[in-house]
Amino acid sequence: MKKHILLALCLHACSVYLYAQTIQPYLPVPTKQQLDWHGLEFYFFVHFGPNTFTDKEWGHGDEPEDIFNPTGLDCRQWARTAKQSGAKGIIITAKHHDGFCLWPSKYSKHTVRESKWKKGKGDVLRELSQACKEYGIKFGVYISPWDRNHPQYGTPEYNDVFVNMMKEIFSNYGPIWELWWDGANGEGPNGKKQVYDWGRFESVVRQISPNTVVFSDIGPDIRWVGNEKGIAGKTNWNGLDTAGFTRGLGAPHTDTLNKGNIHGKTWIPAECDVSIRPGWFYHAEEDGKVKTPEQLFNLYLKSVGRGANFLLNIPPDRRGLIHANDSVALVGFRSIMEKNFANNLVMNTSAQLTAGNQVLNTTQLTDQSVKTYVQLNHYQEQGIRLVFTKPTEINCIVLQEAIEFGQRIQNFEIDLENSESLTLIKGTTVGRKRIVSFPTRKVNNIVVRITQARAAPILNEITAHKMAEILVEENPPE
């Protein structure tokens, strides 16, 4: 049934609607760009620069340019690896705190142009942006405002430098899908700290690239999740209040960033950043410490499975290539994803929406389309029952809200019913996607109930799966 057909059933003088024009959004709601961002779910972070060659995590800005010399650099290999792993984009550290620019910026003398790599003719951003276009994945840029090399850092003139650098990047390597701002603010080579003109920075980006989503502690579009472990809060609201806060040391408490604000005035969803290795830049001694495919899958459950996005750092080595150990783990991760989510045990099953003796049967919740949905106007009187034709083993249920109308669900319950017993599972927020995993149960029916919501809940999909037992998330959903 198409979205524009009204389907109504009297349930204690209330109705269930599948009709877009009858639904009023519950603010805040995502922009078109944010909604598209939610749909990407998983993409790469790439930390690369002088630190790759010095074994540092934070460079001091005094590293000689010639130390940067990735003689085997192949950005097509990066993009190909991203594609093979299921990642939808790559965000590159175009300039880290050391100030070294991976492109030949006109506004710095600490760039690839001054290195011996390709005799000063190289341009990492050029090669990576082209590779991303070739493989059909998004291209994003991290650019730190902190610069431990630039002589004007710590003066008003440096804000002009930073703005001009951003303009260079957008003009020469766009479109830029996501811009990543680090709020770090330390001393520059003159011993001074910079007063960042964040208002101007935001205004410039909006003017030159309105479709770019911007990340920082407080957005304006995407927020930090409050840790570098890749884990979102079990309760995770997409709303955030930013009044009175600033980036960096003035950001909200990490607990707030992890959970969001239930009554947050602005839609600023969480992005979960974590590295596939202990460090963010490549270190040879960490070749044996790459996260396993199973560990990556667990992080997916605790990021995307809690309504956030998963930003996984994959640092290229000194050759300029993604190490084989990282590639093997990534391919294994995608294999786990495909095997364990491929079989939706309730696909196209008729969902029974019940209230008292009234029943409405609909496949809108099981058609694997986020374009169809069901609004539960009197949710406290309604349950959603999915009936199996025979007892079926499951250990994972996925719920999805139609977040284009706002995030509404505060608490939910799931009954796992069989002929002998009933298992009750409780959870809080849903958001774009909530993955609930539990020890395997053989069930006859699943019943989903929304027990608390800020407005009439709107669900667009419910799926059920039997994952390998080793993959089941250890922590309960509450």
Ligand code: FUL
Given for the second form:
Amino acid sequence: MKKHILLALCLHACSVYLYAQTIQPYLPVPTKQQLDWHGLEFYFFVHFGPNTFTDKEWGHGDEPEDIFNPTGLDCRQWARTAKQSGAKGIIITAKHHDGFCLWPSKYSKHTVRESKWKKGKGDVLRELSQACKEYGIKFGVYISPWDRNHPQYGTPEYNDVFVNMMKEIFSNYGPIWELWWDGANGEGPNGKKQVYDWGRFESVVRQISPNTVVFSDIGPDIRWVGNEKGIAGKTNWNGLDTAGFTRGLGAPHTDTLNKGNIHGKTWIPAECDVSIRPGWFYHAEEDGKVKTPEQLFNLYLKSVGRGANFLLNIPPDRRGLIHANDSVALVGFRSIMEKNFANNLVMNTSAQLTAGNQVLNTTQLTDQSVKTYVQLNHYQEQGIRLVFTKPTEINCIVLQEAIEFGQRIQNFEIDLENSESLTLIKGTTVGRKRIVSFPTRKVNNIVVRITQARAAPILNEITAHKMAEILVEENPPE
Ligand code: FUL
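Having seen the form predicted on its own, I'd like the form predicted together with this ligand now, please.
Next comes the full complex, and the chain you just saw is listed first.
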């Protein structure tokens, strides 16, 4: 009896707590820019350049500039396709390893200016940055420090060249939302490798564009997920320890990048890069190998559904257009997303915070707003029970942690209850979003419990859905 009174008091205190107390962050926490980045979830990568015309993946840097000659480049078509697919931005390969600049850089003689395209007056970065603005999506830039063309590559002067190129891009085409640093460091035209001045590159970018989020194997803002398949770890911590590591070959083990470090000192979330086709660049013979809408949705579950972001490469063809097969797949993906997530079945539940026999109604987790949240101060005894108004078929539950206060949940469990049976689902981390799918169950209630956490867990949203059965992930969550 005494225990119940205590629990009741504690639940009451907890509800007061929700409104009255400022929550202490559990470090590390994301910056404002990183938090906004998490919210974007899905955006395009665009690999385009001489390789598009030579059918290569890694150009040697000796390709004649005239090879770059798209016959009908239309960056508005790229931006429109992104918008229609639900992608929130486009990151373009401004310069890949072949060194060819898609803008007329003053610091290179291997650029669009030296090509036949538009009689040397063309500028892909100009056209794309404008198109992104027009369609209200973000504009980002990939720039490879490895340069197989630049005559100064392999000498200290090349670091000036690289810095100047970035300055050019930031001042002529900004704002740049995300900057993508490839860690590759091969030989240049004179057979030498470059010693990159990463410290300088980083401080220049921070100085000229503090709001840009910078990607590389180890951040500073976003990390590589450790594979090019678009798959984050089922356990995925946003923290990463970078001391003693460098970009490229000196990066942490790919498994660490995939899962993060549970006690990682810095918030460096994972981004899952993957191509819609086998290659990064367009190859006509891959026109029949475009991923299906279902495969794209599965990648969404394995990236965003594990707390990371989804960077999907859509390589334009030799016309400079997104191929119809890719567009069709993207439209299909968008429609799967809409159809399967539109109906949030927790709208038909009453949500309760429970502890033993004590029950407190709560609305914060089912109000479809990530701004309201519940902190479980006694999570070992507490659960969140969603009681459906009638038995309801579900096969997908989405949990969201209020990551602005740090990532806390280490293990969770979900009971799927009906009058005959109880199915237990177990998972590890949640992070910004955790999507769990399972064979369809008809349930009366679901109960979410946090079984292990690094600090009092804070959830901001729970949703439940009935997706097409074919979309359910094959392997149960962990
Ligand atoms: C890698 C590059 O070598 C590939 O060509 C591609 O650009 C991929 C996204 O990053 O490091």
